[in-house]
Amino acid sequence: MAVITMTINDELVSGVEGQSLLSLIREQGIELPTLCHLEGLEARGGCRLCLVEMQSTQRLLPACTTTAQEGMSIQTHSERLVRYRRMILELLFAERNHVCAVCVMNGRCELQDEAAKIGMDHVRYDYLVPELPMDATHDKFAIDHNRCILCTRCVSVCDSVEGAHTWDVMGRGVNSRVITDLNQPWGSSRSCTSCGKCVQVCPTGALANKGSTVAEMVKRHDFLQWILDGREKKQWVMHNGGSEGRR
């Protein structure tokens, strides 16, 4: 592939034709905020808190889903994408009822680092407070809609790594909601595997095992792109029960 040159916060720095400006941007060793992107997943831009200022335009670009090109020139961390970042984390936090101090992911949780990274101490906007539901039928997990904030990590692993896509999204804007077989209970899905990978990429305490208390829940990603090594070496055979497996 062909190397292209582009600038990065007033630094000139080299990357591959095709690549992400996202991970270009890590590359450089800059850490950019993420909450729906996952390595091994479709990026979709969705969070929007990747997003960057580039010189040549004044529209805001998620880094995740546009390709880096030669001769950009980009800015990470301005005053105005600081400023938006904080504005789209309190707008999560609003949203739905994230209670920090009782939640299974507390002291784990994605959202409640990159509010303590950028220094959110408190919420300007008027919380929502829905009455949304708990969904506990299935018998390991549990979904707490009160904690989603629709990343749809959970939507994605289900229907592109575990190709059951017993994950969709229902309802439009703030009445969006994630659900199981077109809005059946999850302990009733006859095309869930129960192999828990839509808990594992959640990146709050919405999915979780059942049994977990306050702050025990840890969730691990690494899984994912094991997997996805492997499928790519060809490493792994299915077996009679549909399950993978090393040869």
Given for the second form:
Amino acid sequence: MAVITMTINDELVSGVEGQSLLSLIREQGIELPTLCHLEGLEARGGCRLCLVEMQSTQRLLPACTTTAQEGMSIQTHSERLVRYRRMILELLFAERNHVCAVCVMNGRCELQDEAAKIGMDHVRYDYLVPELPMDATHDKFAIDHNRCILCTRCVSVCDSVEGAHTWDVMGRGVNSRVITDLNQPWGSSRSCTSCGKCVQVCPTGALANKGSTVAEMVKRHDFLQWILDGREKKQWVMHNGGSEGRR
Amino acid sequence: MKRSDLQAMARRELDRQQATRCRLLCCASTPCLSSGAATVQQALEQAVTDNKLDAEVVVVSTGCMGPCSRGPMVTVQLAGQEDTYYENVTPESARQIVAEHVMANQPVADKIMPSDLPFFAKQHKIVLANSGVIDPERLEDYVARDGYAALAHALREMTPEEVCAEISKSGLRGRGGAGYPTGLKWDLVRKAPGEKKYVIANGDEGDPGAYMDRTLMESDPHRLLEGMAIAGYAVGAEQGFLYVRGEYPIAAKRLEKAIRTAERRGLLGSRVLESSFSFRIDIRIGAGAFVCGEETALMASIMGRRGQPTPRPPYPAQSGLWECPTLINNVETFGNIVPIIAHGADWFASVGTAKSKGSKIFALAGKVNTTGLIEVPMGITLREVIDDIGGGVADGFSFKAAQTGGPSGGCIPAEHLDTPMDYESLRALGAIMGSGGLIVMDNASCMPDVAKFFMEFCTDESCGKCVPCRVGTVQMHRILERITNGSAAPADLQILQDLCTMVQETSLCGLGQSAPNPVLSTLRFYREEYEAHIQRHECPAGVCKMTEAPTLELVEALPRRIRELGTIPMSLA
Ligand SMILES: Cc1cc2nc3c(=O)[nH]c(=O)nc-3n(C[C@H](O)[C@H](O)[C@H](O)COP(=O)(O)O)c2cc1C
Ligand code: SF4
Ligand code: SF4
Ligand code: FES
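To complete the pair, please output the form predicted together with its partner chain; the form predicted on its own was given just before.
To see the whole picture, the full complex is given below, headed by that same chain.
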């Protein structure tokens, strides 16, 4: 594997050819928010939080879908990037009804975390307050569309890891919605294996185990690496000892 | 079919055409059909039969002749005379044309559209050369006008490398909006490693009001197929896809028929013109999403997936359909290939400006006297297009703005009417060449309202994949809604502007990246209109109702009111 060198925030770093910018950035201990991407799933480039600035062209590219290249020079936290990240988070909070105080994920939500980290104290846009349903027809899980940020991690994990492809997206623009089967109640889904992978990867309180109440829901991401290691390297070791799987 | 068979077919058809004394061309494109061209054609045919003229007069249904607002259009071609154009033809006037013009050589004066009008004289037809002249459903008509000769020439006398070089040398740039050099793109695909490659013609044409590509597909389908086949030969592809917008059933039907005819004659399919080159073309019909015109979304749609863009790189030239190198060009871009190969790159490059070569088709619409489809040399000024070709702004109105590029473009004010229409000059004005929409607006248009219209379009058409476009367009639309109903606060303008730049710079695909353009360009040239709405609560054009009150203003005024009243200690206020 060929080695490449590039510059991140004025520091010279080296990585391997074909590596994503995101993984190289994180190897340096730099924190970069990612709400649509999750290690182990196919990069999507949808949330735009991981955008970094190319020094040569000033263009912004998502670190999750961009391959690190020899000689590249990037900034990860320029004033412009931080400003835009905050605007994107505000747009997300304004899009649906994120009422943290009564959410099963309060205190452990990735969206809430990122907003707190960036110092978002208010939203300058109109709250769109859409009228959205919940689907609690499944025996074990429930989905609350009010808290969904359309990251499609659930769609991706169900398709590429579980192989069930129960989830998909319906509609477009702000009217998009994740659906089970062909927009049938989750509980009546014939393709759902009730494995719960979607629930575990969901960054917010949109997908949760039934019966959890405010701030009770804990999500684990470590299973994903465990399955992928098992598949690809035939190693079945749990890295995180089963603790909360997030980075 | 060999090259010699092609030449024989052309000769036979020319002989046949010369044997008829008169050809009556009747436009059968969507605009004329919707104003009754079908009954006009029936009337012409009936009159020919009734007068026992079948042996010497033929009625031909053709593609678009251009002045669509004056349709149905009929052209009379009498042997030894110049063509005569008739406008607004009705079944009665059709019978009159046959009785008086064809039989008695007395043109029907009050229906004639003079052919020396600047509408015709200032145009330069390269792509639309056959449009309105040939019957799009007859291969023989196309072949008689040197159809498929360029393909035969390329296959026999040029290497793929030479074809790419010729296209590069011509200076042709993509007509789908961005203006990427076509030859360069072809060469990238040609050089890309891979056994299997694909060619795609983008006929999705989603800009509201635009119909350049539809016209080309309806009026001259074989030109498009021939251009695609030449591209296939140049890049090393054996399969092409024609992506046709779902709302274009006539175009799809004619293309389907043209493909089948060409395959039957050995002009497409395996061993094209008895060479070792094979090329198949299949049609894919879109389902009415604007975003499916974006190349990565279009490819996803062809592959049967949800029509949603994916980040570039990788570009289609590296990894497109089923991860194979893929050439994707706009339909009009392909329409330029045959003339370039037939007449040479230098001939093509002699038209246009230093960096924008050839011609561009525009759908001229709005407040001008003649609207319709026009093909003009690059570098022509907007003033010439509006005053000469369009016959000027309609009486009693005054020019305010020309909008190009639809929801991705911008508005050009009167002081820039002498700007040459080329890719760079238009971009410098914050408008774009776009795919060819050109709307002329007069003083009765309100610019914030226009911006709102296009933003609403983008809100509806955003695919929803990335946050800035999905939610940002809705928020921008909300602010424009407030500006145009009177409830905007001064702070809204800054929030709007900040959103514009953010959405431009952070969106995943061109839809989001260009969605703020109409707002930014109207803010640049008509800022005082926005300010009039916000500060004085009035719409200078008198379009907006301004029925709402600004809520924020009340909140801001409160501390001042309290201070004035003096009922609260100053330290608190
Ligand atoms: C939202 C969006 C819509 C588009 N719609 C079209 C279209 O309808 N027709 C088209 O030819 N190109 C369209 N494009 C441009 C294509 O992505 C692509 O650049 C073009 O087909 C390339 O062809 P060209 O190089 O010949 O212009 C669109 C781009 C975007 C971002
Ligand atoms: S339900 Fe959760 S994982 Fe699925 S798209 Fe919504 S936020 Fe993402
Ligand atoms: S910019 Fe808009 S249309 Fe393009 S990917 Fe993002 S949401 Fe979809
Ligand atoms: S994590 Fe890269 S765009 Fe969402």
